[in-house]
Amino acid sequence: MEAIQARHNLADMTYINPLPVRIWHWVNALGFVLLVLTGAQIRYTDIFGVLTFESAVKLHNWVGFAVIANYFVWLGYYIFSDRITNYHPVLDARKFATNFFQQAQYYSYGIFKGEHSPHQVQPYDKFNPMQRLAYQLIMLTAAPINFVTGLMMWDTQRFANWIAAVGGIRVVDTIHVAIFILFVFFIFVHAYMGALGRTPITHYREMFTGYEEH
């Protein structure tokens, strides 16, 4: 009895997270608390005595340099290999428009009501239209734009000409600032977004496991 239990939850499951993934995700999402946490140190000094200034920039640098070297790997994972498909599955601007507005109106109202979710969940097409925008707009515009102003404010000298081209220090530091909360957002968000599975952690295991379960 317990072969065929497992071999039924199984086929209620489809294996939507490679390992790769999984691994890239827990090390990222540990890379950006802390970028946060140390983020807000460093502008706070005067509120937060966690560490001191010194050690919250340097902890900030070197998590800093990790979160883009691991950018890079989910950047390599994701052109070399046939997942970039969860990014753009059919390249229809008409019918993503239409998908994404059904699944508007399921965040919107849908869920509360009980419906199901208009996006199916495949293996090469994970992502609802709304989750590959935001995805992509986080991934290929904010994250670049954050890692280059940190860059620039790690070694103003060397950067000096690129500081000088963008307006100034205090822009660069404007730019930074404001993608930092748009990642404070975009982490609470995902939290509750995560939550909203067949159960509270649902979504939160099948980042442990790899599986979606239906």
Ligand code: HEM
Second form
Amino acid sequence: MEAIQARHNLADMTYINPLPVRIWHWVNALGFVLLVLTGAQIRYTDIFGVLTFESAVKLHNWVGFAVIANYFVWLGYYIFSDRITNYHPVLDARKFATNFFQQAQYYSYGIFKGEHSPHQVQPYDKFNPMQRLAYQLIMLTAAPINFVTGLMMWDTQRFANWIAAVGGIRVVDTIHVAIFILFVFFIFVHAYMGALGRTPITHYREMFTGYEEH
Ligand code: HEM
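If the structure you just shared is the form predicted on its own, then what does the corresponding form predicted in complex with the ligand look like?
Let us now look at the entire complex, which starts with that chain.
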């Protein structure tokens, strides 16, 4: 009886996070946390004394390359699959603005009154407009800029021309650190928002199992 019930429940669930997205996501999350920690160690050597400067740089570089390679799992998956509609369900600016405003109202007010989110999660339209915008800014702007600035600082000789074009190594470093601060902020807000499901671990579980829990 329990087995039948379990099978029925599975059939009732919506598959929203395919395997490549789940693998990419958790490798990425671990990678980013390590990059933030080793980055803080490199930048503030006198405050943190966990690793030597050299070990922190070495680890930061290795994890950086792993995160860059992993990024292409996410990008490749969405470019070559029909689930790209999750990021662009309808290209309608007016509708996007209206839904964005409704979602902001929900997060700032409705949620505290126990209302339901105005966005209905579907396999090909799983993000609300605020998620869609935030994820695209992070994944298509902030992350690639930090990959490139990181590469430039990894080998200043090889990328000397690029560094000069941007305005020098101090400019490259400032951009890299500014985006690092943005990522720290993003990770906290993102992890908190991820806990706003039916229970605090519902969305986390969905990112492991792939299935949305109604
Ligand atoms: C400790 C770190 C993290 C936790 C606990 C976490 C948690 C979650 C959860 C629960 C979801 C599913 C809910 C949703 O779709 O909004 C999710 C999705 C997502 N997260 Fe994270 N995350 C973490 C780190 C990151 C980082 C560092 C990034 C990017 C730099 C990131 C980018 C994303 C993206 C883009 C999605 C949507 C996945 C898709 O494209 O289908 N996450 N995260």
